[in-house]
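Only one chain is shown below, in structure tokens, and it's the form predicted alone.
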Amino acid sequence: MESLKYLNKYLLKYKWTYLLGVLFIILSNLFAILMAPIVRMAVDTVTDSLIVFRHFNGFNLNDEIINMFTGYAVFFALLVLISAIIKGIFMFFMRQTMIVGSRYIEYDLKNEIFDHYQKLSLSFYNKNFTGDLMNRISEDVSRVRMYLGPAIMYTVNLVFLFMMVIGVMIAINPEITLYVLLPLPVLSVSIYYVSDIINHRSDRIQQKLSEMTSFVQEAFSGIRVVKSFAIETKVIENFEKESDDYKEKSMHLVHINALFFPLMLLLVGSSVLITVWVGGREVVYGNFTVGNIAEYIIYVNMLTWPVASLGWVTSLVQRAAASQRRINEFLSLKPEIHTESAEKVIFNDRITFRNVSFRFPDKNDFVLKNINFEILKGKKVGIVGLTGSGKSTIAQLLLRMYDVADGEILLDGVNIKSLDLVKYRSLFGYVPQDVFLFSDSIAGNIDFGLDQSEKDGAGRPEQIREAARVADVLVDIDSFDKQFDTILGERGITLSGGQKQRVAIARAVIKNPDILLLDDSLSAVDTGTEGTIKQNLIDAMNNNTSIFISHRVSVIEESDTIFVLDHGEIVEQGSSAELLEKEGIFAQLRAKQQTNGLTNGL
């Protein structure tokens, strides 16, 4: 229960709503009980009836009697019609009140792991499967608010109903109420121990089920690559193994599954047939009465299903502190980047690198070392390297990404962890090397960056078409039967790989971002979609502060300040000009990139 006590500040918030449907369980309970002594006096009535009825045969009094009796059925039978009613009403409001609110939590703990998720680094990402994470926020709290409704209306209807019951059920013959509910621990018990079984297979099958979710999603995001590898056929039969696995472990618990009823049933039926044979035998000796009997089988009955369910009930509680220990543990997770603060972050001058070196987590080797160098405001600049160089690396590290291990990035003069993360980020546009679009229309990928007030502005379809215009995509968008309505696949499959990247430029650029960071984002286009491509972001943020990271000469030999870096240092910086003069790795990377390019050409 310990993992559990994370629900409590939950079950606070909603504390009227469950103490609402305590109080209807309460009501749903007491007319419950009403059926049974009305049961008993009409039992009662028909047979004391049946004897008068057989005394006086033959005489005229007969007909009377026989309508007497006839109005005693209806009355009984009106007045257990009503109590259920009134009862199944209350058992109404009970589940809309407590089962609601279990669902009113469940919302407002999936947007709580949601909105930690997306506080959460990158190399928690890393580290973790996506069909896990999302196993966690849909099964895992699933399960958790199977605890919070029906867990707890069981045990608060179990509790409330036993003490009613067996109040009314002693009050009338303590022996028998002795002998008649001494299979009902056995009921538990028994069903405690399937139900443990049925819990630790099912949790395997969890497992198998978040792992098969890993397997799929990752067969479906990479379709293109199965297909032109041509091995669906090995993909189907690697799934057809996941599937026989969850198969073998879904019909063991299908076994397990067919003795809980069977099981129930037995025991259900043992306390019925000692109700009517000690019942019975204290009729015979005058202490009970039929009526008497019938009354108890129902308190029996009425017992049956609670007290079976305490086993089912202790299994839910036990599957749903599983789940909830598997959902703290990523809420437990402090971002290891995060940063709040009231003040504003303004680009005004420089971004300064200050002795920087870095190394992701859980490596030894340096991928940046001792790196210094300074971006000036209204600068383009150009960063190039051979793959591997830690080229993207800079680009992390100045979107604060990841945080560097020695020295200091500096905004203005200020340690960008001393801003706050999100104004910061705000002040770029990214375009990443691995271009994301999401399942949405054009228009929709276009202005995700904007705020929604943006977004409603009047000049939105302009300002779409503007920015698609610098980068150069919107002849193929309005090619394209619905044009910026075109909804696409899933990360944007319906596009080509030049198409993907010039959507994902036209995305950073309508925000108009003080500083445009675009990280080898060019590499899927054509050398003259390149250039029209570099004077429209040239001619569009004039004012602002361009960085172009890339492997291609071409894309930065522009720049007005070009760094060279190779593995992991800075080796060169200056313009073009200086850099060509000097005859180094710039120099070399270029007459190579070109020498290339005229092979290609030929």
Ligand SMILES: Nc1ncnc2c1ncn2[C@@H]1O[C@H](COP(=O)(O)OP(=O)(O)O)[C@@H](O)[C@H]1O
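In this text, the rigid core denotes the largest set of C-alpha atoms whose superposition between the two forms falls within 1.5 Å. Keep in mind it's a predicted model, so treat the numbers as computed, not measured. Numbering follows the first chain given and starts at 1. First, how it differs from the form predicted together with this ligand.
After superposition on the rigid core, the Cα atom of Ser250 is displaced by 2 Å or more between the two forms.
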The other form holds:
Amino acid sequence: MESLKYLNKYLLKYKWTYLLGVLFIILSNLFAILMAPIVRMAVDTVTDSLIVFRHFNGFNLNDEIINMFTGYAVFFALLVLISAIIKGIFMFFMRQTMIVGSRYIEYDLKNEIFDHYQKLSLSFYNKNFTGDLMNRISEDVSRVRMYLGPAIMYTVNLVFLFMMVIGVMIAINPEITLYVLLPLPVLSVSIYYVSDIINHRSDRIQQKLSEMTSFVQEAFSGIRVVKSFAIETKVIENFEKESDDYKEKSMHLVHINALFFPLMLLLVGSSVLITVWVGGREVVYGNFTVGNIAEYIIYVNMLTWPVASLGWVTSLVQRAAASQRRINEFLSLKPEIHTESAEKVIFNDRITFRNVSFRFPDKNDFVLKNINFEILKGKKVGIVGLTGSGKSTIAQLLLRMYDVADGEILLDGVNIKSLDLVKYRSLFGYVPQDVFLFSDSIAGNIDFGLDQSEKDGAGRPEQIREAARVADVLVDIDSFDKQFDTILGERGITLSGGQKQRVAIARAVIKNPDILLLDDSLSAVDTGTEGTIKQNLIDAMNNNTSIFISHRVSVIEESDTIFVLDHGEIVEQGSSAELLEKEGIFAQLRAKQQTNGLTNGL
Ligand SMILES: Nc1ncnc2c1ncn2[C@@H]1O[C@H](COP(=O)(O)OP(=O)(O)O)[C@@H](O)[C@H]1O
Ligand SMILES: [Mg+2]
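With the form predicted alone in hand, show me what the form predicted together with this ligand looks like.
Now the complete complex, all chains and molecules, led by this one.
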């Protein structure tokens, strides 16, 4: 329960909505209760009149009396109808306030969680499953909403209805009231247990359903592999197994669900029975009227659903509390990497890695060991090494995706940890090794990194075209039917690996960043295109700093300075000519790749 306190700030924010809801609850109950005395009066009038009617038996007043009866009947029916309508209207407003309020809070909470997710560091994403993160924001929030909406609404309703109905009942006859209400606590408790079981079984079904969804999703996205290996039958069999399991679990739920209403009706029925029985006896003694019995039956029916819902509401609140606890766990996490500062971040001179060592969080082995190097402003720097030597890790550290374990990274002599994180990262135009493009148009993917103000500018289409030209992807894009408006992703077209890389390069270039950082970004383009892009980048980036990371020597050969990385250490550095003279690792790598290239060429 404790965890739900977190939501009080939202309840406070929407307090007027909720208070108005409470008012409507009271009003709707008032008119609901009003119906019972009207029915009592109707029944009593009929019984009384019947007695009178019998006295006049045989006189010729019959027609007039029957007319009078009909008049009464219509009058009472109208009264009942009017109160029912007014009650209905207030119930509508009650839902319009409370349930709508809960939707507002749901919206706010989802946004709060998503905002928080965005701020958390990469290590958080390494530790948690995507499915879990999604569940917090969808599944868990909707459970919390059940507390904010129905649970609160029904509880408030229950409290007022109880006070009002039981007050009226006791005023009429306390003893009968006691007997009549006896089955209700039993109803409440048994509904609690039944809905608890229902909830558990639904959870299992939900779980199974998401397993099935992932299964089907994989089967669809991997359909090419499935077909080429001709294993459709096996996939179908697996699906049948999953599906069968799902059916079993659903059957379990159906069994218990089938119990719910009969149980409720049984207990309500027993209340009605007691009313008629005890009430009937009292009528004989003259303490109760036939109308009272009808009135009580209405009261009992009015109490039934709220009492039944008490058990349901309790389990709703418990589930909401559990969900909110999970949400709170995430919300209380502080981003591991975060600096805010009003000061501008300007790159004037150099970036320095000083004695930098690094290992990934929760891992033992150092991926980078005692790295020292400098990147001078305006220079072209190459980092080369075999796969797994730690090149991408250097890129991640440069972007401060992780903080170094030992040593420091300095921007113009200032530790980057003390610089405003967002401003610092904005210095870079980064093309990651595994390119990710959004399900959006090509234009949207390229100007993705620009500020809104820059996007609204009149020169935007030309800017995008120019960036695409520099990345040597313009010809490809122009060949598509919709050109820059071509939609990528699931419902759009699929680009080749090399096209993706080039779009990602355009995305980095359009920012005209201080530092261009390419991580193996030319690995999927042919040597000709590689040369064109390199030349374009040199022309376009003129005075900016560029860092090319690659396992291919040809990509970084013309850099001003080359750092050769091997097993997390910088083993050689210098210009290409200097390194070749050394006849060390760099020279070997180059020789090997050249012969490979030659044989490939043949
Ligand atoms: N997120 C991570 N968590 C743990 N280990 C990682 C992670 N990313 C990379 N590594 C490890 O760090 C080493 C260097 O990887 P990486 O920097 O990607 O090399 P390169 O880019 O040179 O191929 C590899 O052994 C790799 O397995
Ligand atoms: Mg890499």
